[in-house]
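Only one chain is included here, represented as structure tokens and corresponding to the form predicted alone.
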Amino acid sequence: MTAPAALTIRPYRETDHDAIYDICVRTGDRGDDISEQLHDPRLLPDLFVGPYLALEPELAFVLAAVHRPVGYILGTADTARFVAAYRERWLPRVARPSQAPSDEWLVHLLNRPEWMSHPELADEYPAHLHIDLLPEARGNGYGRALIETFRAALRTAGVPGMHLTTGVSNSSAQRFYRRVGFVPLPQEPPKGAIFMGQPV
């Protein structure tokens, strides 16, 4: 696939909500579509997209073609504050029991936002982010441009650094993050994952 012409990066709009949910599902399996693996297709975006759009929409940016979003970056400037807001304001809207074995791990994460909180990163890397691009938007520098847009917003807000968590086995994601300035962090991450971070 070739990249759509005239892609632009712009702030998130409420009318982008459903498209961003869709992109999250279509890229949820290490960049590939995860919809066939989920009983509840809204679980993944309710965890990795929805709370950021609801709680910190000013840090959500869209990579848009003429008629539709084809990627996004979103996150929080302060993970500890975000987790508290998630529990108070987001979780009551989305909490639910697991309806199928395939969804159990996502339901566990959805209902326990403290998994995102890593006090050992709070001083140097309080911000964290999520970025996803549809296949046709990859490989043309747009991922780097989204990272730079997010970084600029954090810098304006006086945030010292940002981090993310990626899978140990997700080598393609690790290569991308290294290219845009992230480095592995020494702090011990959850099992099967690594922390990567960089100053803003």
Ligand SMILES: CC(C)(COP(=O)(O)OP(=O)(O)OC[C@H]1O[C@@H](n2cnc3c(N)ncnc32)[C@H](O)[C@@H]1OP(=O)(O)O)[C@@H](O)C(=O)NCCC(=O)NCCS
The other form holds:
Amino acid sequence: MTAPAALTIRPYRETDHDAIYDICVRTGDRGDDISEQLHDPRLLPDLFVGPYLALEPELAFVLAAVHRPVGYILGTADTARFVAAYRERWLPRVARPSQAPSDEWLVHLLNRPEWMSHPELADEYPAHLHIDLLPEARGNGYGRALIETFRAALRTAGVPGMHLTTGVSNSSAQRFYRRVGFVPLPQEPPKGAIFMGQPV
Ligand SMILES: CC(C)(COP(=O)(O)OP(=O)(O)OC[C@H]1O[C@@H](n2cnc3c(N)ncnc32)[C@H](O)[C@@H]1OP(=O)(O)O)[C@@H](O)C(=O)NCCC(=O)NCCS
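With the form predicted alone already on screen, would you show the form predicted together with the ligand?
Full assembly next; the chain just shown is listed first.
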């Protein structure tokens, strides 16, 4: 696969919204497209993308080719504050019942944002993030550049550290995260996940 010639990192704009949703679905199965596995593929971006774009758009950055986004990083500076805002302002827009067994785990997470809340991480690593690149944008240093962009924004905001949750089975992403400074955290993660963190 050929990498796009020149990609740029820039702040998120509202017109990027649908493209970011699309990238989330197309990378949702450990980097592969998840749409065939879910009855309602929009569940994934409504959980892992939409609330950040709505609640903390200033912490969302887009990796863009000339005419379209090909990747993103987004997150929150303060997970506890984010979870409260999600429940109050985001959940009323997206809450829904599961319509198929395939979707039950995501609906469960979507409707109960407190799964993201980990008081034991709040002092050292209050921020958390999500990052996804389309296949053609990977392997060229842009993931690292996006992490550094996010780090700079957190530093400006005076945030001491960031964490992330990734699937135990996503060993490829874990190798990337280690290369860009994250280390596994000893705190007990949700089932099937691991916590990684680093100072900002
Ligand atoms: C994971 C991801 C964000 C990495 O972005 P990327 O642009 O491919 O990574 P970079 O090219 O910036 O790599 C940065 C460093 O990590 C290393 N790295 C990246 N992916 C790696 C992998 N799968 N295995 C080992 N090392 C890896 C690179 O070799 C590089 O090392 P160096 O800078 O020390 O030489 C991207 O591949 C992706 O979006 N994957 C699919 C979606 C996904 O899994 N997202 C995370 C969900 S938790």
